[in-house]
Every structure is written in structure tokens, then in C-alpha cells.
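In C-alpha cells, one chain follows: the form predicted on its own.
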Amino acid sequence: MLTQTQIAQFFDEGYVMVPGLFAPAELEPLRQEIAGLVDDTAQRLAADGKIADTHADEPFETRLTRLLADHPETQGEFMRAIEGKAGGGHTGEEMFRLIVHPRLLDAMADLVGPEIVASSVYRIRPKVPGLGRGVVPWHQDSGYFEAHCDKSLIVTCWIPLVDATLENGCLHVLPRAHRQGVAPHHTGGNAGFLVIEDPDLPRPLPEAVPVPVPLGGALLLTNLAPHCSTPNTTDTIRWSVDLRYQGADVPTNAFQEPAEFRTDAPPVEIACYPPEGDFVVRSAAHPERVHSYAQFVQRRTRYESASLPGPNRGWQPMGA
């Protein structure tokens, strides 16, 4: 799926932007599914007397902005509906269809091989104008994972559901910095995110590269690529999803039930992110292990109910 040039850039620079991975129309069902989450929540809040206007005539790109402008105190309720229970990822059927999209898996196979596990950490990201939590500081995805996975490849596939531009807050990447391993991270960044403080950024510090992504394109990042997300200065929402994939040789809980988790297990038996369930999306060697949509929902639900502990890397608060 990927060209040799794209593959080389991914491994040399730590990222590559792939335009036209999807036809824009292929992303419309997920846009509509997310719009339904917003509508359901707005209708419920209106019925409870918490909002006066559901802004039903507003399009996908602006409706949540109008709702939160009227009632910023409802932000938490909308985010929980959009992100899934406890932030564990929305489990709608269109979300699953995107995760297992054949062309996307073909691209992942070019990077991680033919045995592909969808990493448990995937999210829907609405970057609402003026909403502080939409600004994400410099970090590496590995800062959130177990330390024994630092040398494993976990690919982040960042897919905008609108054109991602400089103005609405596209991602910025530090090219080639993935070669220096995992930098120290600190807790207490904006909106509770981890942050690499300036003294801990790679040296010599490469020039940050903004990466606009047109609708239908995707930004692929290694788990060691430092990246950040800048403010949205427009009046529309920069909707996006980020998905993660790994090879079957990377530690996973795809074949483990929550009750089987042990903190004293050998590292190879501890998933890179234990609180949420991984699932198999492609396997030539063992096609019977590929999870169906129903199995995917069951795994995600069981892991959310179990409330397993997340990685504890001993990151210190900012300024410490």
C-alpha cells in the first residue's frame, strides 16, 4: 500500500503523511455516527433541562462548538459520550469498520508485518475552538505505555475527519527525534496530558514540522516520534481519530482476559497499555484469531469494567 519512499520516510523521519488513503466518502459513515453521539447527548441534556437549544440545524463541523459555547459546563458529558466509557474508546460499528479498513491494514502491514494487532489505545478527538483541552503539549506516545515496550514499534495512525490545517490545529512533529529513545515526561501538562518540558526535548533540537492532512489522508507516526497539537483558531471543529497498530510480536493482551492480568507477570505477558483490550485485526497464520465486531465490543466492555491499573513509569510533576 505504501511506496518505498513513504516507508523510508516513516523509519528515517519518524512519521509520514499519506494523502488519499481513503476516499472522503468512506469517512462519512463515521462522521455521521459521531454526529449521532452529539445529537443523542444534546437531546438528553435538553430533556433534563440542562440546555435550552440543541442547535439541531448546525453541521458536524460546528454543532458541538455552539453547544459548548452556550453551556460550557456540559463539556464532560459530551466528551464521555464521544470518547466512550471512562475514555476507553467509542465502540460503534463505523469506528470498528475504520479500524479494520482493508487499505489501512495494508498500509500497516508495510510497517509492522502481516500479523496485525490493533492496540487498545484509540480515541476520537474533537478540537473545539477555544477549548483548552484541544491543545496537546510535546510528548511521545511511548510516554503513556509500559517501559518494556519502548523498543517495540507501535504505529499511530492519525486520521482527520475534516481537512487538518495550520489554522485549525494540525499536528507538529520533531523529525528524526525518534532515534533518541523515550525522553523524560512530566505529569500535569495542559488538560492532564503528559509533557516533555523544554530542557528534555531532543538535542540538537530539530525544527518542528507542521503536518497538514487533507480529508482522506492520514499521518503515520512511530510511538517514539515527539509531536504536539496546536490551538484551533478557526470557528469549526477539527475532528480526528487516532488509531494504533502493532505486530503480533509486541506484548499484547489480545488473548488475555482482564482477570488474568498480573502486575508481577513477565514483561512479555504484560500489554503495552494494560487497562484496555487489544484485538487482532489481521492474521494470515491464524485467521481464526481475528476478532469480529461483536468480539471487539465484548473485549472493550470487559476491560472497561475491570478498571486495571495503567502504566506507572514514575514520571514526576512539571517543575520537579
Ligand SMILES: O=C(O)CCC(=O)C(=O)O
Given for the second form:
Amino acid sequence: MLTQTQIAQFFDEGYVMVPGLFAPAELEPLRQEIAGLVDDTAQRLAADGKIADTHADEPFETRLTRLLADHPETQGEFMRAIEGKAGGGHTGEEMFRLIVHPRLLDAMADLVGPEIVASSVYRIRPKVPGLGRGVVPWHQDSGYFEAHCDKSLIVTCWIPLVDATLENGCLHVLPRAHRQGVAPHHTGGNAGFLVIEDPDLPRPLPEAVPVPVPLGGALLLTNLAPHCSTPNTTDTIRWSVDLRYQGADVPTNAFQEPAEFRTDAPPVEIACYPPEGDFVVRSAAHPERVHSYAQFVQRRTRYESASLPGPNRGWQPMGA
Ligand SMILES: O=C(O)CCC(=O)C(=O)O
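Could you drop in the structure for the form predicted together with this ligand? We only have the form predicted on its own so far.
Below is the entire complex, every chain and molecule, led by the chain shown above.
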């Protein structure tokens, strides 16, 4: 699926932007599913008398902006509905359909091999203009994972649901810095995200590369590639999803139930992100292990109710 040049860029630079992985129409069902989450929440808040105008005529790119401009205090309710609770997340059928999209999995097979596990951490991100939480400071995804997974490859597929541009806050990457291991991170970055503070950024500091991604494309990153995302200065929402995949040799809970989780288990038996359920999306050796949509929902729901502890890497608060 990926060209040799794209594969080489991914491993040499730590990232590659792949245009045209999807036809834009293939992303429409997920856009509509997420628009449905916004609509359901707006209807509920209106029924509870918390908002007067549901802005039902506004398109996907602006409706949430209008709703939050009227009632900033409803941000938490909308974000919970869209992003879900840690452990479960949004388990809609179109979300799952995208995660298991054959062309995306072909691309992943080029990077992680024929046994593919969807890493538990996938997210929907509405970067609403002017909303501080959309701005994500410099970090490596490994900063969020268990330390024993630092040397494993977990591929982030960052997929915009609109054109991602410099103006609406596309991602920026530090090229080749993925070769330097995991930098110290601090807690308490913008909106509660982890942050690599300036003195801890890799040296010599490469020039940051902004990576606009047209609708239908994807930015693939290694878990060690430092990246950030900048403010949305437009008046439309930069919607995106980020999905993660790993190969057979990477610690996973795809074959465990939450009740089997033990903090004193050998690291190889502890998933890279224990609070959320991994699931098998492709297996050449054991096709019978591939999780169906119903099994995916069940796993995600069980992990959500289990509230298992997240990785504790001992990152210190900013300024400490
Ligand atoms: O979507 C964004 O703005 C940030 C995403 C990100 O940093 C990530 O997926 O690791």
C-alpha cells in the first residue's frame, strides 16, 4: 500500500504524510456519526433547558463553535459525548469501520507486519476555534505509554475529517528526533496535556515541520516522533481522529480481560496503555482472533467500567 519512499521516510524521519489514503466520501459516514453525537447532546441540553438554540442548521464544521459560543459552560458535556470516557471512548460503528478500513490496515501492515493490533488509544478531536484545549504541546506519544513499550513501534495514524491546514492547526513534527528515545515529559501542559519543555527538546533541535493533510490523507507518526499542534485561527472546526496500531511483538491486552490485569505481572504481559482495551484488527496467522464489531464494543465497555490505572512514568509537574 505504501511506497518504498513513504516507508523509508517513516522510519528515517519518524513520520510520513500519505495523501489520498481514503476517498473523501469514505470519511463522510464517520463525519455524520460524530455530527450525530453533537446533535444528540444539543437536543438533550435543549430539553433540559440548558440551551435555547440547537443551531440545527449549522454544518459539521461550525455547529459546535456556535453552540459553545452561546454556552461555554456546556463544553464539558459536549466533549464527554464526543470523546467518551477514558477506557471506552466512542464506539460507534463508523468509528470501528474506519479503524479496520482495509486500505489503512494494508498501510499498517507495511510498517508493523501482518499481525495488527489496534492500540487502545484512539481519539476524536474537535479543534474548535479559540478553544484552548485544541492546542497540544510538544510530546511523544510514548510519553503516555508504559516505559517498557518505549522500544516498541506503535504507529499513530492522524486522520483529519476536514482539510488540515496551517491556519486551522495541523500537526507540527520534529523530523528525525524519534531516534533519540523518549525525552523527559512534564505534566500540566496546556489543557492538562503532557509537555516536553524547551530545555528537554532534542538537540540539535531540528526545524519543526508543519504537516498540512488534505481530507482523505493521513499523517503517520512513530510513537517517538515529537509533535505538537498549534491554534486554530480560522472560524471552522478542525475535526480529526487519531488511531494507533502495533504489531504482534508489542505488549497488549487484546487477549486479556480487565479482571486479569496485575500491576506485578511481567512487563511483557502489561499493555502499553492498560486502562483501555486493545483489539485485533488483522491476523494472517490467526484470523479467528480478529475482533468483530460486537466484541470491540464489549471489550471497550468492560475496560471503561474497570477504570484500570494508567501508566505512571513519574513525570514531574511543569516547573518542578
Ligand atoms: O490532533 C491534535 O491536534 C493533536 C493530536 C496528537 O498530538 C496526537 O494524536 O498525539
